[in-house]
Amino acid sequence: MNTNYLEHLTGVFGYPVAENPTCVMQQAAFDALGLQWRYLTIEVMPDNLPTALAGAKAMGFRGINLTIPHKVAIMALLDDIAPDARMIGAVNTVRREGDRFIGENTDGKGFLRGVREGAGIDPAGKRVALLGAGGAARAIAVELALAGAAHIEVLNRSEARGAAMADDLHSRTGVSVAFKVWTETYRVPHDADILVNATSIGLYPDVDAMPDVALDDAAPHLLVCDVIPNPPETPFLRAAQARGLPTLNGLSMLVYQGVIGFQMWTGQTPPEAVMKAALEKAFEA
């Protein structure tokens, strides 16, 4: 009898990481395709990141996800970094290429895929209003710029952080980028095509919170997006839906970035519906 008990390993490094749901969708996809792969949720203290990465390489890990606080620190430890991830300044996915670990960023790619496939919108030539200037916002902004967005307005409460992100994005991509300090209600302009909440406002357990945004002047075609995956339908999205505006929830971004990582690691196309259903079930629990 020819039996192979070898399991290929992937996982996520973070601290804290106990509530990270990525294992749910990735393991569901591995199992659905009959792959002998495992996705592990691993708590790694910041000081232990170099040792953990070396251990993962020694144990033959096929891929790793990074979450808080490792997305920037990991960059100095990798063998190479994809150009767009270097532009973003953060890595959330590591893929193995022979004996080398390559850093990627699938957050913005996952969002972009959701806009194109989930909402059916091509961001080329579109005007975008982006709430936030953190890691998720930067990843989304870079991918939208590379996809040909005509203009991106960045809104953030910290002027230093927001202005620096806007200046860097413009200098790296050449796309028209403006910054506005977000200290009062933001009235979305009528010429905006896409509005993105890339902050943590509304994330579980603070599920009743919503960004201070007014949609009174919004055009009927404005696509309102939220990166919050849990809960998938936030008060922000419900307010947009009440006005008849199209919406895209954070579950889409989470699933699609996971799909892209799965493809990088295995070379196979994962069952997207299985991954989404597994997350929805987890969030209901």
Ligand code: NDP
Given for the second form:
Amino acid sequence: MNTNYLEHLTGVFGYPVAENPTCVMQQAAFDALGLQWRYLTIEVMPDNLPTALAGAKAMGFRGINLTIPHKVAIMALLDDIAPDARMIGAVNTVRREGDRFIGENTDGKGFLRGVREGAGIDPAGKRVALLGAGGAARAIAVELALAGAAHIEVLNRSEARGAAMADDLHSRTGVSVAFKVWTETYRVPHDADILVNATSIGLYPDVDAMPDVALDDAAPHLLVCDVIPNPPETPFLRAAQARGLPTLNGLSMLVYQGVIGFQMWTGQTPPEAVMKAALEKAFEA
Ligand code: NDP
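For comparison with the form predicted on its own, please write out the form predicted together with the named molecule.
In what comes next, the whole complex appears, and the chain from above leads the way.
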């Protein structure tokens, strides 16, 4: 008998984490390629993160995703951190290099790939209006800056958080940045090329909520993007489409960040269509 029951382990650490659908996408990809790999959804309380990571190393985990509340705390526990993840100030993906755990951030990379491949736009030289200053906004802003964006205007409801994010972005990447407190309707300027909703406005179950933005002055080529993966088509994107503007949804970002993680972990070409279909099915359920 020539049987190998050994499974390579990956998974997500978070709390709460029960509703995180990443397992569906990654497991479908492993199965489609016939890989004997498992993706586990693992509840880890904040105090237990160091022990959980040490346990994962001992058990030979090939990769780990981090979600709330571990994306920043994990950084002090890793063997090394990729330069862009350090600039973002958060890690959402850990990959293994021999015995070392390396921190990466694939959120912004996933977004960027959607802009380049989904929307067919090169962010180099573009002017960006970015709504939000949380983890997703930081990741997107750093990757857009590294991709050569000409200017990023950050809008955020909370002044302290927005100003700190804009300062960090400029000092870490050198990109031209402006910050505006966002307490009334934001009129998107005519010279903006890319508009991104990187807030949680519109996320299930609050599916009718919409960022307070006026598109009357928008140029006809303005690419309107939303990070909300569930539902993929938000009222924000529908309003942009009604004006004939091109759009990019948050499901694209979620799939692409998972695709990048899969490739980092396995070294194999990810079955992207399988991953996207698995997530779409999970959101329908
Ligand atoms: P954070 O909690 O770090 O940041 C939330 C941001 O949204 C803050 O800027 C906050 O502003 C703003 N915000 C929330 N509610 C409102 C409101 N009513 N009015 C104005 N601003 C508001 O969250 P994350 O950055 O981690 O996540 C943001 C969204 O991105 C989530 O919906 C998440 O699902 C999505 N996401 C999608 C990914 C994908 O792959 N598609 C990947 C990662 C995240 P303030 O500072 O004033 O509170």
